[in-house]
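Given as structure tokens, the chain that follows is alone and in the form predicted alone.
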Amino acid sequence: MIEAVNVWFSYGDRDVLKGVNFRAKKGEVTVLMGRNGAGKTTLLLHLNGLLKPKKGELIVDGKRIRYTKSDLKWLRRKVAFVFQNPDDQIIAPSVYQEVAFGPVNLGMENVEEVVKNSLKAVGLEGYENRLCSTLSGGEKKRLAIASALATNPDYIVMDEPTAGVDAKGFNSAVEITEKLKEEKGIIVSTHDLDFARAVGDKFVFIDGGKIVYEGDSIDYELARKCGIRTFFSGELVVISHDGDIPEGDFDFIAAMGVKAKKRAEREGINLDIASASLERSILRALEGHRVLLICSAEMVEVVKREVSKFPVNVKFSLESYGEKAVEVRSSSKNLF
């Protein structure tokens, strides 16, 4: 396990990390997310000793790092770092020389076999004699991962691995990450919500130099508050069957539960969605529509739990209503 314990770090007089506590385990993909300038890359650079904390400590597999020459050599053998821009990392003319550089300097045996296996793991088998300068951006990213993999680390840290890649590169990054976590701990920093959802086992949000969330699912409401880019979507407005009905137009109106359907009938509201109501309401909101969901009061907590799993803008309006009903209109075009 990698542990950053009460880590503080400053650039000049500006505190960038403020008492950060962070953990990442082997066999998992830990996803670090946050707005630009939140401290993501700065934290990652601490994990293999590229930066030294002003205060706090780094513990890797139970060993407290003292930042001596021998400790840093041990740490960088344990934890490999893959930069966002592969051109900041690639130093050799040919693919073979680039992947072999680390193993040769570490005095590893069977370097040729190590290079071959590392390239095969990232889908670059047969590229040994290619010049690095002739590779595409996505191929360079895979080469950077192969170079890190060649030193046989226990953990691999990747900063924005899908930045600037196309769909093929995205799928490749997902496949490689899933394969690597079978034997290693993977820590990734990303703005790519699709990538985070595809590979993440644990999610950590950092904001203003502090960890503000960690869990095994993404809290989309908090993500938006932290400036993390989520999908563009419509809005899901949720009221209980005994709540006030908001004024205005909705693209779709749904009811969930017997009490909710009776309320809609009593108010003369024509329902667009009456079956699989929650799932279809979330889907329509994700597609960009404004949706009103009336649900039986006892189901409100269920709705809160389920919508938290999706990047949908949701508003709960749970005030009790009076005798006078409010007119609502649906602009549905009979899409079902």
Ligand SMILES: Nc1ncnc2c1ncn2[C@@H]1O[C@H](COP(=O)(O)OP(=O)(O)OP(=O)(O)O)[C@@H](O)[C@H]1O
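Numbering follows the first chain given and starts at 1. Basically, rigid core = biggest C-alpha set you can superpose within 1.5 Å across the two forms. All figures in this text were calculated on a predicted structure; none of them were measured in a lab. Compared with the form predicted in complex with the ligand:
Shown in the overlay between the two forms, fitted on the rigid core, is a CA shift at Ile186 smaller than 2 Å. Core-superposed comparison between the two forms: the CA of Gly107 stays below a 2 Å shift. With the core held fixed, the Cα of Ile273 is displaced between the two forms by 2 Å or more.
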Given for the second form:
Amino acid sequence: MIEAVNVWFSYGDRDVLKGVNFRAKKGEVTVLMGRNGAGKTTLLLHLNGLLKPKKGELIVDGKRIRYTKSDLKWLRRKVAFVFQNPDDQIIAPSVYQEVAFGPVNLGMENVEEVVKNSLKAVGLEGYENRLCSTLSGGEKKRLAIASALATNPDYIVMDEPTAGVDAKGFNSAVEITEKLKEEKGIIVSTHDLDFARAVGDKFVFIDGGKIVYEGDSIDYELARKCGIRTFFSGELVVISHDGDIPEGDFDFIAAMGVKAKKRAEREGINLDIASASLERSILRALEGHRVLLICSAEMVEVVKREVSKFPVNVKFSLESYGEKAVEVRSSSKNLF
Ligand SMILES: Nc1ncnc2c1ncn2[C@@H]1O[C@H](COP(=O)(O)OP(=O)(O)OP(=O)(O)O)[C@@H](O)[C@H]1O
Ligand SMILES: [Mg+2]
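Next up, the form predicted in complex with the ligand. The previous block was the form predicted alone.
Expanding to the full complex; the earlier chain stays at the top.
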């Protein structure tokens, strides 16, 4: 297990990590998510000793890292780092030299075989003689993973492995990650919700240099609060039965609860969704539609709880007129 315990770090006098506690286990994919500048890369760079905490400590498989030369050598062998931008990592001219660099440095035997297997693991078999500079962005990303694999680390840390890759690259990143975790611990940072959902066993949110969530599933409500991109293009607007009906076009309008249905009736609104209102509203929003859900006030908490389980872009507009205003409004309607 990799453990960061109460880790503090600052660039200059600006604190970027503020007492971070982070754990990642072997056989699991731990996904680190958070808004731009939250501290993901900074935290990841600590996990193989590329950065040293100002305060706190790093414990890897029970060993407390002392940042001596020998500890760092041990740590870098144990934990490999794959940079977000492969150009920050790739140093050799040819693919073979690039993957062989680590194993040769460590005096490993069978370098040729190691290179072959590492390239095979990322689907780059036969690329040995290619110049790194001639690889596509996606291929470079895979090459960077192959280099990390070549020294047979126990953990692999990958900073945004799917940034800038196409559908095929995405699938291959998922496949590689799934395969690697059988033997290793994988830690990834990502803004890619699809990737997180496809590979993640543990999810950790970081915000403002602090860990704000750790769990086996994604809490979408909290994720949204942390500026994590969680939604597709649709939108679910939730209003209370006694609230203002917002302007604008909605593809679907639903009402949940007796009071909400009555309100819709009073307003002369035709409901597009007649039953299973909450589930269908969420589904329509996930499909990319703009959905208005009028909700009886006492059901708001249920709605909040349910939508927190889905990657739907949701807006709550819950101010109410207050009882009196509602009465006046409804009685004036009743005059007709
Ligand atoms: N070398 C550096 N010198 C000074 N400030 C830095 C340095 N690297 C990062 N920072 C700052 O530290 C904060 C955290 O940066 P970090 O790269 O860890 O964020 P991140 O969560 O990885 O963001 P992103 O999603 O954009 O990759 C940011 O405000 C950033 O500007
Ligand atoms: Mg980053």
